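As structure tokens, one chain now follows by itself in the form predicted alone.
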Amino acid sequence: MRLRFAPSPTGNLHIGTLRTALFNWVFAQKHQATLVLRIEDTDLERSHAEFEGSILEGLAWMGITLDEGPVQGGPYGPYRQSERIQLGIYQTYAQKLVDEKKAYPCFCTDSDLDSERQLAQTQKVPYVYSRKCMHLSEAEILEKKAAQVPATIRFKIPHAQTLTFRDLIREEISFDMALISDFVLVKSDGTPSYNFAVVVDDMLMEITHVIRGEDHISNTPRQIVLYQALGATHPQFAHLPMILGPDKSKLSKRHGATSVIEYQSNGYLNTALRNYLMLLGWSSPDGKELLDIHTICDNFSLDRLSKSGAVFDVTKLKWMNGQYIRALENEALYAALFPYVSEELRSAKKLKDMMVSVKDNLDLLTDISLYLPVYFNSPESFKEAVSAFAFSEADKDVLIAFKNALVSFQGEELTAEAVDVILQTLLVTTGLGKGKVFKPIRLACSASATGPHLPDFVSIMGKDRIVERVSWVL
């Protein structure tokens, strides 16, 4: 089995490009297929080296390993469509074709082809080229020619068939080939056009399955009976649904739709984005949601596709983040987060106790930011803090009872799980409940109603330091 991922450098990698990629590569894995990474650059003005770059390095940071590409290298290259145009792979194509009658030249103008849609539209048919110039005489394409005037190449569709096709998502596909124009394979200017390309591209790179969005369904048909022309086999096509926005639109910017590189600087594990993506359309055999590579890679299967298009929702890829984040081991979180804290924190002693004290208050990298603060208030600003809370006497009782529990701690170090036992004890001699004795706690020693993991916090800023912090309460 081949696979190909063929995006365009023509912006940086999105969501829905990426999903393409990870389900192309999921399915690789599983069936130990190769995986072709090209580059279609047929569109020399909006295709620019660093949206390439942006896609590598999305590809990169989302662990999408490739097989063969442009920085691969492989027995099928290159792997630019740029560079295939300099060495005339389309152009040979192209001529085969007319040579055979299967495509001819043809020299209409925008003008030509707007009257002729116009046409269509006033008697209210669908729109088919006319074909006139598929009439022209060897000498009347001749006259044309030494007159430089621009032409291009249409392939001449087989009009007397239904096509019907087998989609490995969604099973039979017909299409009415009456109803579609004569496309062009090689535009005026001599570069291919995208189906051509992808056409002669496919079958010369040997590719077997072609997993895509369902936006190229309407392709298809051109596609397919290109492939009958070249005397070629097509590959078998699976079209995933379509990525929606929360309000069943196409999905935009608005909903998310922002460069794969912002979900990493936005503070995403590329785990979780990856996990997400994977359930945009597919789901697990055992219905659950939280699974790793290997089980994705292991359970994966074409036929567990949805036909319907897949809502995006950043909370809920925001809520999967932080599951991923709480559970990382503290040494994978000290190494996700460390980026996220600014410059000044980076050297603070027992920063890591930090992160892992707040871990659970984390849904994005980046809320670290919001949640060290509270280990560096000066007495000033903690005293500023600390007197916009009321405190009751029953408040205050609490207190008085924490405070002295840990002015009588008698042990080396004030641990997290010395403070738990401290806490757990006040529950029982106060017989309150365990809101009424952690947030007055919480409150006093933090100025904040939510925060660290109590007793990381407490054993974290230290001894001392608690019992002075309660004593301005009190």
Given for the second form:
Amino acid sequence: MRLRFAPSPTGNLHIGTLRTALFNWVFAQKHQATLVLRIEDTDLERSHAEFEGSILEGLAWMGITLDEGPVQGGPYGPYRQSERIQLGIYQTYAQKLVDEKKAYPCFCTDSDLDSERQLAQTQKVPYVYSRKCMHLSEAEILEKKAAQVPATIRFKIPHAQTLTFRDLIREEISFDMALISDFVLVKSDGTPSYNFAVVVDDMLMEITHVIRGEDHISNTPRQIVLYQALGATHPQFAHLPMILGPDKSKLSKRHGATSVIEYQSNGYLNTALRNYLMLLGWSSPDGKELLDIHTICDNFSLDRLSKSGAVFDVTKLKWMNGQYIRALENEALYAALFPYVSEELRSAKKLKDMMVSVKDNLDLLTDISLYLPVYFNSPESFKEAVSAFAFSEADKDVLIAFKNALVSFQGEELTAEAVDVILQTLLVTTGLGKGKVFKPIRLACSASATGPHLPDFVSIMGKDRIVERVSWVL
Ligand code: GLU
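Now show me the form predicted in complex with ligand GLU; what you just gave was the form predicted alone.
Below is the entire complex, every chain and molecule, led by the chain shown above.
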């Protein structure tokens, strides 16, 4: 089996394209198939090397490995369509189709085509190209060519056919070919159209399975008749459901970040994003949602793909990211959070302990900037913040008991475990519930109702600072 991921480098890698890459990769892993990266840069003006870089970066970030492509090379290269144009690959096949009378030069201008379209509109019939140029004689063609009239090459669609193909996700889909215009294979500047280049390349690269977005379904009948004309068998097609915004329209910029790089800088873990993207259209047979990549690859099958659009739910993604953060081992947590820590705090003592203490609060890696300051506020700012809270007499009794326990603590180091013992003892001796004990302590020590795990916090701050803080409110 040979699969390909064929992005156009006309912008930064976005979520939808990344999901397509991911599904191809997972399918390839499952079936030990070869995955090819082909850069579809036929639009020379809009394609840029930096966007190819963004695609490669995004794939690497997701852990998507490639078997063949512009970087890896391989026996079917080159893997950039711009380089294949240079080699004349598409021209050769276009000429072959013209020679076999399956394609023809078209000299219609944009304004000729506009008039045809307008006429169809006034007649309220679907627009299909008139085939005016299909009927030109050899002499007329030669004459126009000699006069250097710009020409495209159009493919002669077999209009008499109803084309049916079996999509691996949607099953049978039929198209009335009479409603499809003879489409352009080669533009007047000599570059191939998407539909032409993609078929020539999938054919020459011996691609067996095409997994791509649903927006390409309407291209598929055009591509299939082209395979037939070239005497090739077409690959199997699987069209992934659309990704929708919460309002059920196609996911776009106005729904928030769509570029993959933004997810990275906004504090998402690659593992969480990958898990979430897999659920956009696919579900695990056991209904579980938090799935490691090996389980996903083992359980993946196209028959568990949904036909209807998948809503991109940022709240759920964020929740999932939080789950992945909490599952990180301390070293991995430190490595993941470190880039998101402001520079002046990076050399702080006990930084790793601080990170671990706020692990449960984080949904995004960037949230670390909200939770670390509690360790660094100056006595003045702390006093000001804590003055906003009113402590009852009962609270103060708890604080006195806590302070006394700290002061009389004899151990060498006030570890989180030691603090925990103190707190548990307080619960017993006061006979109060957790809220009544922990809340005033947390407020008096951190001037915040939420924040780090309390025993960790007290231990990291150290006995002296905590005793001092508690004394201020008494
Ligand atoms: N270059 C096309 C795109 O980015 C590829 C479509 C296909 O997979 O055939 O949409």
